[in-house]
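A single chain, nothing else alongside it, follows as structure tokens in the form predicted alone.
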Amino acid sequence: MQIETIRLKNFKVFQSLELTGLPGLAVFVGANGTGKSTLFDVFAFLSEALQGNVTSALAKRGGFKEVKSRMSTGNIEIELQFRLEITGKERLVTYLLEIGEFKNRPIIEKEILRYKRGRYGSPYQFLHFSRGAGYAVTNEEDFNK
């Protein structure tokens, strides 16, 4: 797996920052207070989040405020696009997730999963959750038949 791209929005440092076409081994430098730790700590806490749930993963980092960029609106948004072999086929893949505050709480305001399934056309969405409903594809393996 490769990762190509990496959005973030209102992540703790970054209000927005996009890296387009990164190479298989980058080295990132900066200054202190950059950012650099907390590009890393995105991988951190999108793993907290899957083996567990967003809620423990903000908990961990002092919750949803202090992880949300300080004078910033909107909600935090974790978008990573990397190649993965799908059904023998190396494909793009995008994972999507969109985190808000409802009544002090974090909610899932968007949570998608899609890579194409063939050369043309948009990509195909196996996994898409809004605020708790959605739908999840389980048989992706057979989407060619």
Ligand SMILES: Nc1ncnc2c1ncn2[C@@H]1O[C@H](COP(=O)(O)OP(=O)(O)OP(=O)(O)O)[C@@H](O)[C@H]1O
Given for the second form:
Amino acid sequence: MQIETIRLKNFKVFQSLELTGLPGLAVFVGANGTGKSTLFDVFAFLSEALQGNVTSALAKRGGFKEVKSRMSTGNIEIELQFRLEITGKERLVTYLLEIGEFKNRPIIEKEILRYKRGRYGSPYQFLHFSRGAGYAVTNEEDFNK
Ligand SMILES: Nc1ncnc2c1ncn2[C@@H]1O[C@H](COP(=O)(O)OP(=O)(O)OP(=O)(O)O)[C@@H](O)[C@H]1O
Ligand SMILES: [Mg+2]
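Switch over from the form predicted alone to the form predicted together with the named molecule, please.
Whole complex next, starting from this chain.
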């Protein structure tokens, strides 16, 4: 799996970040406090959120208000685009997670997994959840059904 794009909104020091066309090997250089560790924490955060849950992944980092960019009012958004072989074909997959707050508790505003099934057409959403409701396609490899 190769990550090609990372988009962040309101994730700690990154109020708005877009890294596109990432190569197979990327090196990040920057002064102290510019967000190198924060960028890599995105992967730890997602891993913990997906294996456990978003609330505990946030709690480990001080809670929603500590993770959300200071002085910002928007939701936390993490979007990754990566190439992955699915049913024998390499596909460009997009995963998007948007976290908001509702009644002082974190809530998933949006969780989407999508990729193009064929060469043409718009990307198909295999998973789409918002505020506890949505769908996940389980026979995604059987495109004809
Ligand atoms: N919620 C937040 N909103 C805005 N900025 C934040 C937030 N949380 C942390 N920061 C800032 O992010 C910066 C820390 O970034 P990070 O630790 O990723 O930098 P770094 O490049 O790894 O630095 P170093 O070279 O010292 O390891 C600090 O300046 C900190 O104040
Ligand atoms: Mg660091």
